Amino acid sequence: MVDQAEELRRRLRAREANGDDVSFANGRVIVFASGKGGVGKSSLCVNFALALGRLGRRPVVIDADMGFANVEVLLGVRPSRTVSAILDGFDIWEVLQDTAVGLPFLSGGSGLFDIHDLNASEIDRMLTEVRKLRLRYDTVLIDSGAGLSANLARVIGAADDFILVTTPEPTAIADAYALLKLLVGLGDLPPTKVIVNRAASLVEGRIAADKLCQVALRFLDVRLDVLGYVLEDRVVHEAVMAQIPFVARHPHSLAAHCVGQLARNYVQGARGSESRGLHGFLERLFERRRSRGALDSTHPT
C-alpha cells in the first residue's frame, strides 16, 4: 500500500510540474502579533485575510486575542460560541461564525489557545473539529495577543508564518524587538514577515523596518523579511468606527491598496514553498502544551 505521505508528496509534485501553485495545497497557518497593542494588528489581520480572498484564497480567522475580542468589534458581530463550545458537544460549524463581509471567523476564547488541563479525550475532540476547517479553507489567520507570554510563544511557533506588525515609533519597534528576543530565546520562531503600519511614507515605512531587521540580525541572529507597509489613511479609522472593514467598506482608498500589495506579496513569496498546514499547526501546539504542561500550571501567562 502506498504511503499516503508519499502519495500526497506525489500529487504535490506533478502539480508542480503543472505549473500550479501548490504552496496553499496543505493550507497556511498565519500568526499575527505585535510587541505591543494599539498598532492596528487586529485591523491588518481581517483586512489582509479580506484581501487574500481577493486573490483566490479561502481564508477563516481565528480571534485568540483572549483579553480582547478586537475581531468580532471590527466585523461587527457578537459569536454566540467560542471554540471551547467544542467541548460541550457542538461541531466547528456550529462555531464558525458568518459575517456580512464574506469573512468567516472563530472567536478562540480561551478554549483552543489558553486551557492547560484538556485530558487526552478532550484534545483528540478538538483536534477532530478543528481540523475540519481545512475542508473548506486554505488559510487560516491567527489574531494573537499583543505583548509577551509563554502561551503567545507556543502559538506562533506552530504556525507557517509570523507576521509581525508594528508602527515607525520607536517605542513600538522596541517592544516588537523584545516579541523577537523572547521567541528566539525560547526557540520558537517561524519564518517570519514585517508589516509597518501607519507610515507617514514609503521612506518612513522602510527607515522603521529597515532598523527592526539590523537589530534583529545583529544582535538575535535572525533575518527578517519585509512584507511591506501601511500608509496613514483617514478612513481606517471610519471603517473602525463603523465596524466594517476597510477593504470592504473602502476598497480603492490608500490603505485597501496597502493591504492588496501586502497579500500579493505574500502569496508570490509563498510561491512553490512547502507548508505543515492546519494539521501540522495543531499538533505542534498540543505536542507542546503536553510537553510544557507542567511549566505552564506553575507560571501562568
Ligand SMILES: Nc1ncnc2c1ncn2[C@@H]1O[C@H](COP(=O)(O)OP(=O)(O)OP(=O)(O)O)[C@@H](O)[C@H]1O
Given for the second form:
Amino acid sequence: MVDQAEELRRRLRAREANGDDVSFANGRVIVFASGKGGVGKSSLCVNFALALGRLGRRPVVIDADMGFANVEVLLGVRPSRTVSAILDGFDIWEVLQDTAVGLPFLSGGSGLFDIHDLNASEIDRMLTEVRKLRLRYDTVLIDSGAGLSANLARVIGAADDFILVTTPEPTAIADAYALLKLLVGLGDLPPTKVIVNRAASLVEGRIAADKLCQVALRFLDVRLDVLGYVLEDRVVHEAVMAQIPFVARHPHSLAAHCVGQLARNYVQGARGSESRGLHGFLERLFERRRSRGALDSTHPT
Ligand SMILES: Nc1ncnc2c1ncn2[C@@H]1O[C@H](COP(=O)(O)OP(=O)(O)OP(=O)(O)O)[C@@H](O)[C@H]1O
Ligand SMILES: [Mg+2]
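Alternative state: the form predicted in complex with the ligand, after the form predicted alone:
Whole complex next, starting from this chain.
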C-alpha cells in the first residue's frame, strides 16, 4: 500500500513536472527567532509577511511571544480574543484578527503553544480549528520572543523554515550562535535562514552573515542560508510609533526595499522545496502531547 505522504509527494512531483509552482502547495510555516532580544524579529515578521502578500502569497501572522505580544502593537490593533478562546467554543474565524493593512493575525497567547494543560479533546478541538487556516492562507509566519524555551524549540522544530534574525553587533551574533547551538543540541533544526537587520551597509550585513555562517559550519556542522540584509532606516522607528508597518507606510523606503528583496529571495529559494505546511506543522507540534493525552484519557488517575 502506498502511504499518504508518498502519494502526496508523487502528486507534487507530477505537478512540478507540469511547470506548476509546488513550493506553497502544502502551505509553509516560517518561525522568526533570535538569540538576543530587540533585534527586529516582530518588525521583520510583520513587514516580511506584507511583502510576501505583495508577491501573491496569502500570509497570516501568529504571535507566539507569550506574555510580550508585540505584533498587535505593530499593527495597531487590540485583539479581543487569543487563540485559547477556541477552547471556549469560538471558531478560528472569530479569533482571527483583521488589520487595516490587510494582514490577518492570530494572537497566540498561551493557548496554542503552551499546551501542557490541554487534554486530548482540547488538543483535537484546537487542531481542527487552526487547520482551517489552510483554507485561506498559504504562508503562516510565527513571531517569537528572544531566546529559547522548550515550547519555542518544539515550534521551531516543527516549522518548514526557521528565520534567525541578528544585527551586525558581535553580541547579537554570539547570541544567534548560542541559540543555534541549543537547537542543534536538541536535534531538530529545520532549514535555517539568516537575516541581518539594522546593517549600516550591505557590506556590513554580509560580513556579519559570513561570520555567523562560518562559526555555524565549523563548530556545529550546520549550513545556514543567508536570506539577506535590512539596512538601518529611521522609517522603521517612525512606523512603529505610528503603529503601521513600514512596508505599508513607507513603501519606497530603504527598509521596505530590503524586505521586498528578502521576500523575493524567500519565494525563489522555496521553489521546488517540499513543505510540510500547516498540517504537518500541527501534527508534529502536537504528536507527542497528543499520544500522552490519549494515554492519560485511557488511564485516568
Ligand atoms: N532596520 C531597522 N532600522 C532601524 N530601526 C530598527 C530596524 N529594525 C528594528 N528597529 C528598531 O528596533 C526596535 C525593536 O524591534 P522589534 O520589536 O521588532 O525587535 P524584536 O526582536 O521583536 O524584540 P523582542 O526580542 O523584544 O521581541 C523597533 O521598534 C525599531 O525601533
Ligand atoms: Mg518581538
